[in-house]
Amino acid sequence: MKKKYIIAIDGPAASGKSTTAKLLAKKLEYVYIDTGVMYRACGLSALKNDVDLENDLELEKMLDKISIRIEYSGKGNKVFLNGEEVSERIRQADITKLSSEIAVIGSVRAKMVELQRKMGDKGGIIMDGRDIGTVVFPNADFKFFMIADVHTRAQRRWKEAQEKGEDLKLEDIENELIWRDKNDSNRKNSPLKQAKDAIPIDTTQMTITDQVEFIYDVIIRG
C-alpha cells in the first residue's frame, strides 16, 4: 500500500469511531487526528474568554486568535489550547456539553474546518468525526459510519467513567447521548449525517478488534 490515504470516520458519539481510528492508525502507521477534541478545545477556550455564544464579534476574536496543537504519542493523543495542555480538562462534563453548543455555530466549525483540512492535506490520516466524510474531505479515499443503539453506547461511556473513578449514573448518560445526537443531527451547519459514498458499520454487536479488522481489510482490498 504505496498511496497515503485520507480516511474518513463519521458517527455518534460512543459509536467506537475514536478507539478504532487511534488503532487503525497505529495499524496503517497513520496519523489519528481526533476532531471533537477541536470543538472541546473551542469550547473551553470560550469559557475561559468569557465569550458570548451569541455574540459574533466575540467569537471571531477568539477564533482569529486560537491554537490548537495535537500532538500524538502511543499513550494518546495530548492536546495543546493556545500553548497550555488541556488533555484532561476537555473531557470534562462542563466542556462536552459546551462543545456540542458551539459545534453548530457556523464561524466556529469553519475555522475548525480550515484547521482540520491543513492537518490532513498530505494524506496518510485517519479523521474522525461528524462532518468528515461530507464536508472537511467530501473526496476523501475511504469513508466509514459507524452507528450503534443509544442504549450500548451509554454502557460505553459509563464503563469508561468507572474506570476514571468518576460517578456518572448510566441513565443521565444516555440521556445525554441523546440530547446530542438530536443535537448534531439537526444544527444547521454540518449536521451528523452519512455520506452517500459511506460504508455503514453497525458496531452494537462488535468488540473494538472486530471493527479495527473490518475497516483495514477494506482499505488495503483498495
Ligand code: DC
The other form holds:
Amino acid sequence: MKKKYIIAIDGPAASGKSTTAKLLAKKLEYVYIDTGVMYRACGLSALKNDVDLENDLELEKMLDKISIRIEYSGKGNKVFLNGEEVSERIRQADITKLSSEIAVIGSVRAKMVELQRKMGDKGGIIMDGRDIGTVVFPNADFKFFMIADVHTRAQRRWKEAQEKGEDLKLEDIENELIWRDKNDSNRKNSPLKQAKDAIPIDTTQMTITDQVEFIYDVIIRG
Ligand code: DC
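What would the structure be for the form predicted together with ligand DC, rather than the form predicted alone?
Now the full complex is given, and it begins with the chain already shown.
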C-alpha cells in the first residue's frame, strides 16, 4: 500500500470510532486525529474565558487566539489548549455537554474545519468525528459510518468508566447519549449524518478486532 490515504470515520458517540481508529492507525502507521477533542477544547476554552456563546464578538475573539495541539503517541493522543494539557479535563461530563452545544455554532465549526484540513491534507491520516466524510474531507479516499444500538453504546461507556474507577449510572449515560445524538444530528450546520458514499458499519454485535479487521481489509483491497 503506497498511497497515503485520507480515511474518514464518522458516527455517533461511543459507536466504536476512536478505539477502532486508534488501532487502525497503529496498524497502518498513520496519524490518528480525534476531532471530538477539538470541540471539547473549544467548550473548555469558552468556560475558562467566560465566553457567552450567544455573543459572536466574544466567540470570534476566543477563536482568533485559540491554540489546540494534539500530540500523537502510541498510548493515546494528548490534547493541549493554549499550551496547557487538558486531556483529562475535557472528558468530564460538563465539557462533554458543552462540546455538543458549542459544535452547533457556525463560526466554531468553520475554524475547526480549517484546522482539521491543515492537519490531514497530506494524507496518511485517520480522522474521526461527525462531519469528516461530509464536510471536512468530502473527497476522502475511504469513508466509514459507524453506528451501534444506544444501549450497547451506553454499556461500553459504563464499562470504561468502571475501569477508571468512576461510579456512573448506566441510565444517566444512556440519557446523555440520546441527548447528544439528537443535538448533533438536528443542528443546522454540518449535522451528524452518513455521507452518501460512506460504508456503514453496525458495531452492535462486533468486537473491536472485528471492526479493525473489517476496515483494514477494505483499505488493503484499495
Ligand atoms: O467525539 P466526541 O464525543 O468526543 O465529540 C464531542 C462533541 O463534539 C460531539 O457531541 C459533537 C462535536 N463534534 C462535532 O460536532 N463534529 C466533529 N467532527 C466531532 C465532534
